[in-house]
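This document starts with one chain, in the form predicted alone, laid out as C-alpha cells.
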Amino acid sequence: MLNNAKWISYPTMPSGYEAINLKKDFCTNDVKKATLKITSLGCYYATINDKRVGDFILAPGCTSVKRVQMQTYDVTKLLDTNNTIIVTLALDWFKGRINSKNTLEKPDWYQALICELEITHKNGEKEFIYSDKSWLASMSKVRFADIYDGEHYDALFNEEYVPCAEFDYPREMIVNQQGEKIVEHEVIAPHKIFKTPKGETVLDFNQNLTGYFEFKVNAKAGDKVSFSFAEVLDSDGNFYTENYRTAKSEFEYICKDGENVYKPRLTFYGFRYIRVNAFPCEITEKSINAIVLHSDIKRTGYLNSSSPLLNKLFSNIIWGQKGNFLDIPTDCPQRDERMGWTGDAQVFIRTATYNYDVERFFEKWLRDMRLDQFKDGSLPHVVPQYWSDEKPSAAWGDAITICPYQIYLTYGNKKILKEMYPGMCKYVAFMGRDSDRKYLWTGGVHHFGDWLGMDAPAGSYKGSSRMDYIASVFYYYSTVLTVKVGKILGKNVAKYEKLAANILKAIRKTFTEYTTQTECVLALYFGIAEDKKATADKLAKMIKDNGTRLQTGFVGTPYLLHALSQNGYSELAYDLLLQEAFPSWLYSVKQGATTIWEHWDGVNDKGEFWSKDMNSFNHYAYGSVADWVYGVGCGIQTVEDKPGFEEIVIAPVPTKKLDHLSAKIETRQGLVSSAWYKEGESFRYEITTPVNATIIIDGKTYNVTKGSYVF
C-alpha cells in the first residue's frame, strides 16, 4: 500500500509538541479526477490551494500502534493549474503525551506523512505525485498541539521551508479506512456570558460537550487571545478545572492584523465553560461558537417518557456517548485520560448500540483489542494501549468476549464473532492460569472490583464487593460467552461447556453468602445463585434499607434494574429509576448535569466535589441504564438464535409511577417502536414492529406479523 511513496517530516526531530508542515508544489491542467491517498503518524490537517482535503477531524484518528489508517479523498475540485498541497501534523495520539511511551522500537520517530495523489487526465493518461524528497518542511504556525494541553498558534509565525527527510518507517502497518470518521455536528452559541466572584470572564455552552470552538475577532498584529475550558464551576460560581488533573486543556493564539477567524486543528476539549483569559476586545455572543465533534455515527434510538427528569437523563445519556465515542470509546474526554477503557465500554456497549448505529465504530476498535491483546491471553486495561503492560481486571478484560457478542445480536454480525473467537478463547485460559484456585479467578491484586461502588471502605474506590467473586463470575460469564460464539461457528466448544460448568459449582460451592449490592446483582443475572427468589428477596431488602436507594458502582449498576426485573421485583426497579435523591441517576439531573457523572456524588447537595483526581462529568458508563429502558420498560428485546433484530419480542413493563413511556429503535430491519400509555387503572400499548414478533402484554402472548398494533 503505497508502495511508491515515501514516509517524509521534518528533518531533525521537534523539540516539544510544536506542529511541523510538508508541502509539495505542482502543475496540472486537464483534470478529469484527483484522488488523494494519505495517513501519517500523528494526526494530519491537509490543504490544497488553502482548501481543506476532506472533513475527518484528527485523521487518520486513534488505533494501536502497530496500525494506521490511511484515508482516500476526491480532490478533483480542489485543484488548479498551480497547486500547493500542505499537510499540517501534531503528535497527538501517536506520540504525545497521552502515549509517550511509544516509540514503535525507536525513540527518534516523530511525525511523519505518507501520500499518493493519483491525477487522471481527461485523455486518459495518468500522473502520479507521491511523498518523497522532493517536498519542503517547515515548522508550523501551529506551535503546539496536544491531546491533553490543547493548541497555540501564532498567525504571526514565519514558517522557513527546507527539504525534507525520508525515513524507513514500516508500509506493513497501514490498512484501508475501517472506522467513522471524526466529523463536526452541532454548533452552539453561548448561553451567556458572566463574571465570576474572581471577576473572570466566563462564557457557558449550557452543555457539557467534545469539541472545540470557532472565535472571529479583528485584531493588531500581536494581540492574544487565550481560552481555558472546564466542566463546572465551584461552590462559589468561580471558573474550576482541578478534576483536569494535569490536562493544561487551553488555547492561544496570537493574532495578524485584521480579521482573524480560526478554530483548532489538532486538539479536542472537553467542556461546558470556556474562561476568557486574553481577547483584544469584549468578547460577546457572536465572537465564538462551540463546535461539537464525535465520529460519524448515526443516531438509531429514541427514549421518552412523561417525566421531564427522566426525560433529561435520557438527552444526558446521548450526549455522554457523543461526548465519549471520538473514534474509541472514552472514559471521559477532558482530563489526562481519554482512555478507550474496557469496561466502561463493555458495560455501555447494549445501550451504545440501541442509541447509535456503532457496527463500525465498534469493529475497528474491537480490532485494535486483538492486536493489542498479550501473548499470554490477558488484555490491557484501555485500548489502544497506551498505558502500562498490568494485568487485566475482571470486567474490563471481559470487553473482549461481552462486547463483540452485543455487536452480534444488535446487528447480526457474524464477522465480527468470526474475528474475535481466538481472542476470547486465549482471554478464557489466561484467566484460568491466573488464579490461585482451579475453576475460580482467585488471588488476584490488581481488579478494580465494583468500581466506585457507594459501599466503599473509606479512602477506598473500590465497592465492598469481594474482587475473588466479581472474578469468578466474569470467568463464568465470558466462558459462557465463549460456549456460545463458538457454537454459532461451528466450533467444538465441549471443553468450554465442561469447563463453564466446573466453574459455576466452584462459585456455588464456594460464594455460599452474597454480602453486598452487587454481589446478589451479579448471582442473580449470570445465573450463579441457586435460590433465586432467597437472594432477589434479600437485594430488595438490602435496597429498601438503604432509604429505596442502590449502592452499586460500575460492575454492579449496569445489571441491577434487570436483577430486580427479572426476579419479580419491577415495580423496585422503577423505584430506583425514578429516585431523586442521592444517590440515583436522578440526582445529577437535579443538580443540573447535562451529560453522565462518573461519581453518583461528583457534587453533592452542598456543591462540595467528591474528589480532584477522579471526578469526571462526561463519563458514560452509568448512562448504560438505558438498556434496561429500552429492553424491560418498553420491551424491546432480541432474539438470540435470531440476531439483527430478524425477529423481536416485545414486552412491556409498565408502572403507574409514570403516565408513558416510549422506544423507538431503527434496526437492520426497520424501525421497532414500543409505548405504554396509563389510562386510568389501565394501559394503552403501541407497538410496531418490522418482522415477525412475539409480543407479551400482561402474561399474555401475542405472535404477530409484521405491522402496527395497538392493545
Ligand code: BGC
Second form
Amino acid sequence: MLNNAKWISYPTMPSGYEAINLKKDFCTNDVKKATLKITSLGCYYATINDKRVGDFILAPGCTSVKRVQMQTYDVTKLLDTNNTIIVTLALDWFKGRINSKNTLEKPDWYQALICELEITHKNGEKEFIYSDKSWLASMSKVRFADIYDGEHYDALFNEEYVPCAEFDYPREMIVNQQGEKIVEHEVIAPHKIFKTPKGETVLDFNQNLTGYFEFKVNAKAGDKVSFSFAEVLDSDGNFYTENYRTAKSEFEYICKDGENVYKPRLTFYGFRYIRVNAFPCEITEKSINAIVLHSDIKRTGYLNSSSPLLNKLFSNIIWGQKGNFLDIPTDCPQRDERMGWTGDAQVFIRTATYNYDVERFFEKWLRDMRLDQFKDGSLPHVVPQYWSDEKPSAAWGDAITICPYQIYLTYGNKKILKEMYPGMCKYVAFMGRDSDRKYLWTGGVHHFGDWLGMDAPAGSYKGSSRMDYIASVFYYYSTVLTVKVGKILGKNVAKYEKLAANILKAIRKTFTEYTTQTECVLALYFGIAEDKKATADKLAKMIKDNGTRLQTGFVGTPYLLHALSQNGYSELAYDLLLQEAFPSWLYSVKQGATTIWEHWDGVNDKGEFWSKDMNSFNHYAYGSVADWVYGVGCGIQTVEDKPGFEEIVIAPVPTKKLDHLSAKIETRQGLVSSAWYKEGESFRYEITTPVNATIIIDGKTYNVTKGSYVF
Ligand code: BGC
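Okay, that's the form predicted alone, but what's the structure of the form predicted in complex with beta-D-glucopyranose (BGC)?
Complete assembly follows, chain above in first position.
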C-alpha cells in the first residue's frame, strides 16, 4: 500500500511535543477527480488550500503500534490551479505521553507522514503526487500537542520551511481504515458563566463530555487565551482538577491581530467545566461552544421509564459511552489513562452493543487485541498495549473471549469469532499454566480482584472477594465461551469441554462457601453454585443486611441484578436499581452526575471526594446495568443459536415500583421494542418484534411472528 510514496518527517526529532508541518505546493488543472490516501505515525490534521481534508478528528486513529490505518478522501472540491497541502502531525497515541514507552523495535521513531494524491484529469490522464523528499517541513504553529496535556497554538509563530527528510519505516504496517472515524457531534453552548469563591471565571456546559471547543475573539497580536478543564467543582464550589492526576489537560493560544477562531487540532479533553485563565475580553456565551467528539457509531438503543431519576441514569450511561468510545473503548477520557482497559470494555460491552451499533468499532479494537496479545497467550491490561510486560488480571484478559462473543450475539458476526478463536485458545492455555493448582487459576498476585468493590479493606482498591475464586471462575467462563465459539466454527472442542468440566468440579470442591456479594453473584450467574436457592438466599440476605445496598465492584456489578432476577429476586433487583442512598446508581444521579462515576462514592454526601487518584466522573463500567434493563426489565433477549436478533425472546419483568418502563433496539432485523405500563393491579405490555419471537408474560409463552402486540 502506498508503494510509491515515502515516509517523510522533519529532519531532526522535535525536542518535546511540538507538532510539525509537512507541505507541498503544486499546480494542476482540469481535475475530474482527486483522491488523497494518507496515514501517519502520530495523529495528522491535513488541509488543502486552508480547507480541512475530511472530518476524521485525530486521524489515523488509535491502533496497536504494529499497524496504522490509511484513510482515503475525495478531495476533488478542495483543489484549484495553485495548491498547497499542509499536514500537521503530533505524536499523540503513537508516541505521546500516553505511549511514551512505545514498544516498537526502534525507539527513536517519531511522527511521520506517508500519502499519495491521485488526480484524474478530465481527459482521463492521471497524475500522482507522493510524499517524498520534494516536500518541505517546518515546526508548526501548534507548538505543543498531546493527548494528556492539551494543545498550545501560537498564531504568530513563523513556520520556517526546510527540506523534509525521508525515513525507511515499513509499509507493511499500513492497513485500510477499519474502525469508525472520530467525528464532531453535538455543539453545546455554555449553560452558565460564573465566578467561583476563589474568584475564577468558569464556564459550565451542564454535561460532562469528551471533545473540545471552538472560540471566537477579536484580539490584538500577542493577546492570550488560556483554558483549563474540570469535571467537577469541589465542595466549596471551586474548580477542581486533582483527579486528572498528571494530565495537564490545558489549552494555550497566542492571538493574531483581528478575528481569531480556533478549535484544537490534535488533542481532546474530558470536561464539564472550563476555567478561563486568560481571554482578550470578557468571555460570553457567544464566545465559545463545546463540541462533543466520539466515534461515528449509530445510536440504536433507547430506554425510558416513569422515573425521572432513572431516565437521568439512562442518559448518563449514554454520555458515558459517547465519552469513552473515541476510536477505542477507554476507561475514562480525562486523567492520565484514557486507555483501552480490557476489563472495563468487557464489563460494558453488553450494554454498549444495545445502545449503539458498535460492530465495526469492536472489530477494529479486537484486531488490535490479537496483534498485541503476548506470545505466551497472555494479554496486556490495555489495548493498544501501552505498557510492556504485565500479566493479565482475571476478568480483564477475558475480554478476548467475552467481547467477540457479544459481537456475535448482537450482530451475528461469525467473522470476528474466526479471527479471535486462536487467541481465545491461547489465553485459556495461558491461564492453566499461570496457576499453581490444576484446573483452577490460583496463586496469581497480578489480579485486580473485584476492583473498587465497596467491601475493599481500608486503603485498597480491591474488594474483599477472593482473587483465586474470581480468577478460577473466569478461567471457567472463558473456557466455556471457547467451547461455544469452537462449536460455532465447527472445531473439535472435546479438549475444552473436558477442561471446562474439570474446572467446574475443582471450583466446586475448593470454594464451598461464598463470602461476599460478588462471590455469590458469580456463583449464580456462571452456574458454579450447586444449591442455587441457598446461594440466592444468602446473596439476598447480604444485600438486605447492608440496608438493601450493593457492595460489588467491577467484577460483580454487571451480573448482580441478573443473579437476583434469575433466582426469584426480581423485586430486590429493582430495589437496588431504584436505591437512592449511597452506594447505588441513583445516588450519583442525585448528586448531580451527568455521566457514570468510576467509584460509587465519587463524591460522598458531605460533598467530599473519596480519592484524588482514582476518581473519574466519566467511567462507563457501572453503566453496564442498562443491559439488565434492556434484557430483563424490558425482557429483550438475544437467542444464542439465532444470533443477531434473527429470533428474539421477549420476557419483561415488571415491578409495581414503577409506572412504566420501555426499551427499543434498532437491530439488524428491524426495530424491537418492549414497554410495560402499570394499570391498577396489573400491567399492559406493548411489544413489537421484527422477526419470530417467543414472548413470555406472567409465565405464559406466546410464539409470534413479526408484528406489534398488546397484552
Ligand atoms: C482504570 C480502570 C481499570 C483499572 C484496573 C484503573 O486505573 O481506570 O478502569 O480497569 O485501573 O484495575
